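The chain below stands alone and is given in structure tokens; this is the form predicted on its own.
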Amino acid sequence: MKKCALINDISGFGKCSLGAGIPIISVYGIEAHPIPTAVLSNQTGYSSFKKVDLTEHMGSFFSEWKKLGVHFDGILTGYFSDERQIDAVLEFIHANESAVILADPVMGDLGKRYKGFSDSLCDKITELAFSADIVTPNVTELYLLTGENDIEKGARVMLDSGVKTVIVTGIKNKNDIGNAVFEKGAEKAYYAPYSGVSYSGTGDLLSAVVMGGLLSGKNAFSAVKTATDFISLAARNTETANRNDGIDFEKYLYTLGRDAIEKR
């Protein structure tokens, strides 16, 4: 079986993160392998949250990995609270330089840097993101990392420096949301009918079906497919009023299954 290292937070409440990676990459058929870099009571969007911060625990948790000398196919990254544990993370992708890497860039959304993100940190996703072959920012985030307002400039930025595919998430087309995956000499957006409510967590689940595509044989463009289908379906059919307790996706992980079945 393949490996995939998550690299991200873990909240106990809110469909997010390590919480909405690992059955992603599970139902693929592939190892999901986590490294949590904070452990939250809930995620961050509700009106309070209790967090342990890891960073100090990292390197040594990469440290171990090391010594059962395995080898990881891919490398998904996200939540970061600390702009050493992105230092322990490339460590840890050049000891790994044939897997795959997808960076998600959390750093912000609607127009706003979330709080408590620091330059220095922001600085440091940047570096991260830059040097990932995959980057999944939402619109703001594409902002951040570029200067650049427009999305096919932003991308474009980020491709002549070297990254492979920009899916960029998240972006409004009248009564539609979607995604839109740009490499050199190719892109396309997909959309699916918005369901009204910004949920939580929608970029873990798009990143990981990405992922799990890709390590499945899928190229960028029918992963991004796949995921903003899935995405779509289950939040039309999400039951919670509360956009932070995020997308009821457990559901409709047979789908995903299926998918990685037919592609085998």
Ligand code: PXL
Given for the second form:
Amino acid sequence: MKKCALINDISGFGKCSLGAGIPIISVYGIEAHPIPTAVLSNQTGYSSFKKVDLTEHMGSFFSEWKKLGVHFDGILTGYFSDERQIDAVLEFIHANESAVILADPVMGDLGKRYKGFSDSLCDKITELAFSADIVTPNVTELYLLTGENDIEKGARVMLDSGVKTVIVTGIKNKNDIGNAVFEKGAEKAYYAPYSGVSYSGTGDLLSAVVMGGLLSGKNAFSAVKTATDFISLAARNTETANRNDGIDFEKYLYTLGRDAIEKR
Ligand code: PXL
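And the form predicted together with the named molecule, for comparison with the form predicted on its own?
What follows is the whole complex; the chain from before opens it.
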């Protein structure tokens, strides 16, 4: 079986991060191997949360993995709580040359940085994003990464510096919301009806669906179309109206499993 390393936090509530990434990679028939960056009672969008940072332990986890001598087909990164975690990840990436690297540069949303994101942490996240094969920033993160305030120009900056695929998420257009894929010489956006609520975790779901699709032999365009339809279906059928709770994606995981089987 293919193996994907997932480097992200685990949050008890908010249906995001590893709580979203592990089931999605698994339903694609790919082994999910997590290293948590932090453990949180719930994601940071709620008014209160408790976080245990795992920076001091990540290096030793990577060392143990090295002893196991395993090869990873994909490395998917998400939320970091300390810039030193990214140094450990960059070293891990260098040791896994043939892996597909997808960096989701989790930094902010709706025009603002998330709580606790310092300049130095954002600089390191930017360094990681620019060294990835694929990035999945939302519009706010694209502007933070590139200093641009135009989607097309921001994506172009990243492509010109060597990123192969830039996927810009959460683009609002009238009553729709969508995701745009940019590669050298090709671009396309995929839209679905907007539920009216900007839910937690949808970026994490998208990055995992894209990784699952790519490791199953899809191209980025097809993977993003699948992710857009999946997230839209779940968002439109979500019970909670509290954005922090995330979407009811569990009910629709089977659609991704079917998608993966068709590709096999
Ligand atoms: O979904 C992004 C994310 C991941 N992890 C944590 C978060 C957030 C967004 O707020 O707080 C802990």
